[in-house]
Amino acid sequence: MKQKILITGASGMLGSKISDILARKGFPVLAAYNSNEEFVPSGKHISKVSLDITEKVHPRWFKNIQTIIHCAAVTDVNFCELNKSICRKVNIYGTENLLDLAESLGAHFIYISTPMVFSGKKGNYVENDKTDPVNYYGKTKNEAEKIVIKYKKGLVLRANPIGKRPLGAHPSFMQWFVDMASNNRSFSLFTDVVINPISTATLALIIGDVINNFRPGVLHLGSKNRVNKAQIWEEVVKLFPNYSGKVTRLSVNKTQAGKVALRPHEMWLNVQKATDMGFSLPDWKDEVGLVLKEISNN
């Protein structure tokens, strides 16, 4: 029998991906959500909770849940630059909430976290360099991935995850740039922020084998290969021959304006560990074309 998953932040864009690749693979899964119900996939397995992790979570309302996936958190790195508490209170203390109850349930534990808990300033990082926050919500994923460490059933997942966003959600990076190409829109981007993605359908496959074959500790998954995101630019245009916009490249210190938190440059991950592992990792290519195809089937 398929264990029974909790996903947290099943109405995000990784979360909801998640819950309903899982559900297809048949696992029984628990999709809690804190706000946006109505982004929250539906099928055959899936049941939905509301759910505000900010409180303390009680192990009798999660009877049998055998893996908790912890997606849930305050992403945008210039709100948690200007609101502190809220992103300390969700992604620190909302987590703590979170491992108490894996404890109490003996449940597995898997974090999602982001290659910005490095500085960025060299790449290739593996599981195990230092890490060195540039930005306040980088140094709250950073010491949560510390306290998730030491539960001898935690796993901490970085990924740089790509996707669509449901729809109605605030839309994505990638659904960004098939808005800007569809409509000739002009913009500034950005050369030098690197990163090795990960589509969430992707990821969502992998995880379903980690929960299978589980190991404690940290591990890095992505792309076999780096890219900035002008590079993924490129390949997006590449749908639309007749785009007449005017796309500026810049450094991402000259696209800072307005903007309070720091940006680490280097953000792609060593993914050898997952290899030795037995995963087998994409080409970035086939990652944003998988995410392209996903877009345009809305």
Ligand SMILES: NC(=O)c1ccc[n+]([C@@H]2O[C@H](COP(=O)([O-])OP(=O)(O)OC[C@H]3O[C@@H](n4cnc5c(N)ncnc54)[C@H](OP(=O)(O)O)[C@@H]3O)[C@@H](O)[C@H]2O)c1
Second form
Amino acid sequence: MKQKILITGASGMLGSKISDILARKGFPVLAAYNSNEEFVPSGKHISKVSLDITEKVHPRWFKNIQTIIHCAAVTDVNFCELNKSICRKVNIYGTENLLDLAESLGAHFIYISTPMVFSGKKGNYVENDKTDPVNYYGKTKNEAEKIVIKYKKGLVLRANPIGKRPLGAHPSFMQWFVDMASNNRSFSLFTDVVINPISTATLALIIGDVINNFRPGVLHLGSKNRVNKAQIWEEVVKLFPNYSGKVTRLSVNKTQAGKVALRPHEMWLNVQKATDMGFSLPDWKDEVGLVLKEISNN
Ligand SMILES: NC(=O)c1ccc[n+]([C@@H]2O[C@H](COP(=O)([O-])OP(=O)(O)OC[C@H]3O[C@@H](n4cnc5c(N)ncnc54)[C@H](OP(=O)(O)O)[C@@H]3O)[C@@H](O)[C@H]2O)c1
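Coords for the form predicted together with the named molecule, given the form predicted on its own:
Then the entire complex follows, led off by the chain already shown.
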């Protein structure tokens, strides 16, 4: 019998993909959205539920849930810098509310976090490296992580997911690249933002295994090699040989002055622990290819 899973942020880029993939694998999924029910996937094993995580969550609504995958967050880094109380309320208090729920259900808790909990000065971060976020979004994710780690059935999963947001939602950065390329737009991009991206589909599949072999703590997931965002663009533009826009390459370090939120630049994670645990991690080019295929299927 598969575990019953509650997924928050099921209307978002990652939560919608995890809901879809875990349901296809036969997990009964309770997919929670806040305001965008239309972005939640439908499927045989998916039930949808409206849930504002900043409100008290009653355990009696979630009987039999054995694992909570918490993807809901305010993720717009500039918005967080300008709207600190909303960001704090959702990202920290919302996580506390869900942990209370997990505790009363005795459920495992998987918290999706970000390399933005690190300063981005060195990269290659291991799970127990000191966190030191440079922007408010990263600070709230960092605070929430600390609360999750105290829970004996809590797991913090840090990753750089890339994927596709549902049609009509704010486009992901991969969708933005495709829009720039297909409409011959000129734009600027950073050559020194380094990540090890993993597609939402691959991440969702790995999370299925994590659920079945749950170990609390912190775990980094990502592609086995790193890449900068300009190299990702080069992969995208190969599909658009007639692209005639102008791309200005910039250093994130040299353009921080006057920016709403500071951006870390070395955001790649060391994934040795996951490899030692037996997870087979992909090459970044394969992950970018997978996402481009998904985007072009629309
Ligand atoms: N995207 C990235 O580049 C990235 C990188 C690293 C880590 N992460 C982490 O991965 C997770 C998923 O990110 P994402 O990009 O998939 O997010 P996203 O597409 O921006 O979606 C955010 C989700 O949070 C939900 N939400 C917001 N406020 C809520 C509230 N008060 N109550 C309940 N749900 C609420 C939204 O629901 P509605 O739309 O229904 O309002 C939406 O489903 C986040 O925890 C994020 O910090 C993301």
